[in-house]
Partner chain sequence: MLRYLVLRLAGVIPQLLLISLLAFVIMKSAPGDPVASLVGGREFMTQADYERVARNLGLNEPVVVQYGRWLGNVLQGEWGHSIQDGRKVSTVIAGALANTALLIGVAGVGIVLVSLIAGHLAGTRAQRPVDYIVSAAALVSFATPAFWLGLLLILLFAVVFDWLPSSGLVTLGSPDTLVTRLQHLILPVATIILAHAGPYVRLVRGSVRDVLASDYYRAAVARGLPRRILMWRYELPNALTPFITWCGVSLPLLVGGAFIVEWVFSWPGIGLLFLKAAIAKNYTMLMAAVLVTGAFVIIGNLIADLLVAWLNPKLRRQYGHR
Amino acid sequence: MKKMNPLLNVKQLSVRYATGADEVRAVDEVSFSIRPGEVVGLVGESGSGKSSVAQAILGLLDQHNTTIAGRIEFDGENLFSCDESGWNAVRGRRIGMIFQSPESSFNPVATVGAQMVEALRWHFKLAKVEARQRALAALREVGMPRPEEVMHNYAFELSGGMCQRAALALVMALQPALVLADEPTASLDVLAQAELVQWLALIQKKRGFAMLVISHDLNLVARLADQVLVMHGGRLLEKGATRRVLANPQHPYTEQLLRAVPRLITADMRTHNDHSVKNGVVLP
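For the form predicted on its own, what structure does this chain take on its own?
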């Protein structure tokens, strides 16, 4: 079977932030790739550089106080060669982003429906009626209750879980080949987290898009990811198949992350819902 070329190829990425007379090296020569349809988890504690990687991929880093080195290729194209027009064609349409705070995806003074319709019309050159139909279909696809009503709501009128579903629907409506999910469940309660992960897994399997899941939640990564990357202090310390890395970590830092997982499962349990349990993490 022929091996697919990477959809995303990050090569020796380094990101430094200027802080007065000093510099902070947030990302230090990080390299990895994601193939079409593959889900990769990027894990590490807060401040490890995970979000800086995502922002670099989407060209969202402030150019005035940031030094970026390396290369990021998406579908064979060097993203660092894009001008603002090129980035606008990539963001949303080709690479989607699910933010940690769902409200960050929406303008607070425009309704959810108006923003979805505007994005669809801009990227696909659709008539307003067709764009509205696609927006409604996307809301239904993510299991949004009362989608017609939500179209007329502002983001602040929705619960955290509903707002994150609306953000997911906005991403799905644009049909990107790659989705970056930056701590997508961090601001949600436990029930909303479980529901969002279930819908995200189902839609990814149905649509077949590639995804980079950025999280400190190892159970979330175990649920979604085929491969896992472990990051600390701006560097990648370990990478490999999710089951292998989480069941048999090779780096001491990965072991420390696993020891930090709350032990809500008794030590003598060997399986949970037909999945293995190791180091407190439910493995796929």
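Form predicted on its own done; form predicted together with its partner chain now:
The following holds one chain only.
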């Protein structure tokens, strides 16, 4: 595989939160990059700073109590130099984000369709009818049953799995080059999790966007990611090809993480191997 310029380049990123007199070092000089079309997994226990990394990339951190240092380049552009309209052109349109809890990430007073049409019209300056068509197409693409009806539904009328797929469709409709998925399956039941992962893998393969999958579920990361980053206490402990990291961890903490889910990982490693070889990912 030809070595491409990175799509996302995170350099020495630090995030600190001021909480009263104290200061939390949530992210500590983290560097990594994502190439176009590459899927990178970010794993680590709760509170290790994973969400803070994703939020820093989209500039979502409250500037009031937050100190950010380092540099984030997206497509060669320094994101930290973006003004408001610069951010609005990047967010959603070029970097999409999927959140953990699907129902609460929809506006409770607007239908799913209205929110899709609203975002499509804003980013692509479309007429209403055209935006509707694209929204429907996106819902079909994520395998949503009865998409016409779902357009008129509020999030509270959908099941968790349906909701998360609607959220995925909303992100996909804007055709981003990079998708940040922050624990996309954490609030779903096992069946809905499996289904969502399947659709996510399928669409990613078809569309070829790059993705940062954040999870403490190593199973999910093994299934989707080409590369894995392991975080602990705000620091990046280990990074490398998924197979190498999971099969032959270099850091004791990674080993510890792996031991926590031994059975699932071994079962999944086999499918992952097939998948990664087929994709031509360079394995060590």
